[in-house]
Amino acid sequence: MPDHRMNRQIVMAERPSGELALHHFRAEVVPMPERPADAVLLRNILVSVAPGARAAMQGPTHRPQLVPGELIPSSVIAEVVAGPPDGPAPGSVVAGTAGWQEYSVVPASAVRPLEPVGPLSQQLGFLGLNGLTAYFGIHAIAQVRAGETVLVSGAAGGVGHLAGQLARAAGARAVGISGSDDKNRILESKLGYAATVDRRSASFQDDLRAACPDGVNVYFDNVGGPILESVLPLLVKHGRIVCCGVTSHYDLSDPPPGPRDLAVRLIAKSLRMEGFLVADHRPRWDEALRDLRRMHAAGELTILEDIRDGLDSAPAALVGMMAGGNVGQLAVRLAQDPPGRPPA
């Protein structure tokens, strides 16, 4: 029988030097943590597998820099075990910052309860950061405008694949770039883009101009590297570059520097790059949950979703996605969603 004084979780065995890989990680069982009077005891159902994990590996982000043995960072849905009396209640499902365990202990101020409406793997992934980064990029940063042509990479994971149909909503063409053809298969039969470029063909430049005759108005990078090098001369005049990830630097133990003339392009130009988090929009979550519920129930955008099984399953997730693995959100299941709660 499990011993419910005890807690599985991954942490990170030592620090990637170049692609990570399974030895980097390390499981580990460690007594049930103990809870503050102001926090919450949470048992894990979802943990989320994001890039970001990765970064926190390598180097400071909007978080410190991981150490060997410390937990791997995500985000989760979990149930209420215990918490303070004017804290959500036992039983009740919240969204949070935690980390790759099965259970946790955050401030009860960190937590957002969940409204009982559809499969909980929806509020980790378009109800989630996923979907909110999306939307905060395209519409706060980008503020994309009907008729214009939006290129986003990394198009076809938890972030990208809903971005680009946000954009094709608002009225724009929206362009994929994607690691390979079935990828972008998917990306024109099931979500709209209108074109997409596969960045592993050797006639990746030219296929790019031929996908974006008219340029480029707004540049959703996930991705940095040598494919911002590449989309940077296709960038129209008051163009616009959404700085949400790069990937390509994760796996790399001394990055490339940037573009070369950046600068000189962004004045030539009148562009502008913008890097954003999505607490900086936090007042408008709401709206925004509000708005890609409804867009949803109307057909308007389409939900891909990866969800493995087990919290051993999570260290070799992350390790597919840095190689391009994945389509959509990628998430593991640690538990089933409380009794009541509408199926996927």
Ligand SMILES: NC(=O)c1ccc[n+]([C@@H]2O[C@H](COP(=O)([O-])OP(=O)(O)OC[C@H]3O[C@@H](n4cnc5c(N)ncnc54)[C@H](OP(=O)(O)O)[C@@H]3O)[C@@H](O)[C@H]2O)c1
Contents of the next structure:
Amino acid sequence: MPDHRMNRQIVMAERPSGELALHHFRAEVVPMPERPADAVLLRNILVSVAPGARAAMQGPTHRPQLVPGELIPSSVIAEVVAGPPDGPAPGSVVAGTAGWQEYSVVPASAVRPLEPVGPLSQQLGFLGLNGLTAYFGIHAIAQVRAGETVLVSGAAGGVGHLAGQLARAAGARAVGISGSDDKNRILESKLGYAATVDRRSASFQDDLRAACPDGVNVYFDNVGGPILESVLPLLVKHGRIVCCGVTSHYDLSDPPPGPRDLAVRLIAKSLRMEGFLVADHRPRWDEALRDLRRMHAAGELTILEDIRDGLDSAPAALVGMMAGGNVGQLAVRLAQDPPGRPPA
Ligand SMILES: NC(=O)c1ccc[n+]([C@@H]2O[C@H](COP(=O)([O-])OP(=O)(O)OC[C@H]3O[C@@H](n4cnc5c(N)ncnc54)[C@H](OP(=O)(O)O)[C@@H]3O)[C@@H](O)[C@H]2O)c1
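Requested next: the structure of the form predicted in complex with the ligand (the form predicted alone having been shown above).
Complete assembly follows, chain above in first position.
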């Protein structure tokens, strides 16, 4: 019998130096959190597994650096157990940021009520932060136009598998970079990527050129590092680089030096290189979610999910992700979806 006065969570045991490993995590059982009057108590149903958690273990990002003993941060989909009278009703389902734990207490104003339709895993994926990140990266930052070539790294991942499909739906030619031939076959056969390149291939630079014979108009960069350096010469006049993430840096104690002659390359071809955070676009999330739902209903978006079971599987899932072990949205399920949710 679970003890409902106690809460199980996964914390950072020690700061990694180099590759992430299981011993960098520790499971703890702690007393249930107290709920302030303006907060909700959540029972977490799904927690995301994302490279951003690995980044926070290493150093400050858009969130402060984790210290040993701190909870691993994540997006969650959760059922409201209790909250203020003017907050989301007990039994309703919300999205928020709460971390790898069974229960959490967060300000009621910080959760987003969800429509009571469709599988909840979709709310972490294409209807969650990854879908919104792909959407605003492709539309608001890159402003992709029909006929352009859009190159996506991390193309088989949670953000990447959606970014390529959104580019294609905008009339562009999507080209993907992933870490294996198996992933690339999925990108081409199921997601409509026109061409793909294996980042581990010995002939990577030549393969990239062959996959983008007219050059690259937009590089949607999920990984940074040497792949960014390889893509720079392929960008055409007025090309755009969307800086979404730098996964290749997250397992390194010291970030690598930037690409050589970056400013010269940007100037010579009038390139635009722009970073963004999905939260910057919060006022337009509802509009984007309506569009993503419409596209999915019209069969324009194929969703790839990799859902593991049980809180204790989260550390291995993140370690595996950093080695390229996921296809699509990676998440961990802590509880079943509440009954009675009709399909989306
Ligand atoms: N800007 C924002 O607001 C925002 C929001 C959400 C996520 N992000 C960022 O978006 C990126 C993608 O996130 P995600 O959740 O969709 O993760 P993901 O792409 O599903 O998983 C990470 C993938 O990165 C690749 N990878 C791992 N190590 C690498 C290396 N050294 N060099 C190149 N590729 C490597 C692996 O794929 P392959 O082996 O197949 O290459 C791995 O599967 C992350 O950098 C994340 O931080 C940004």
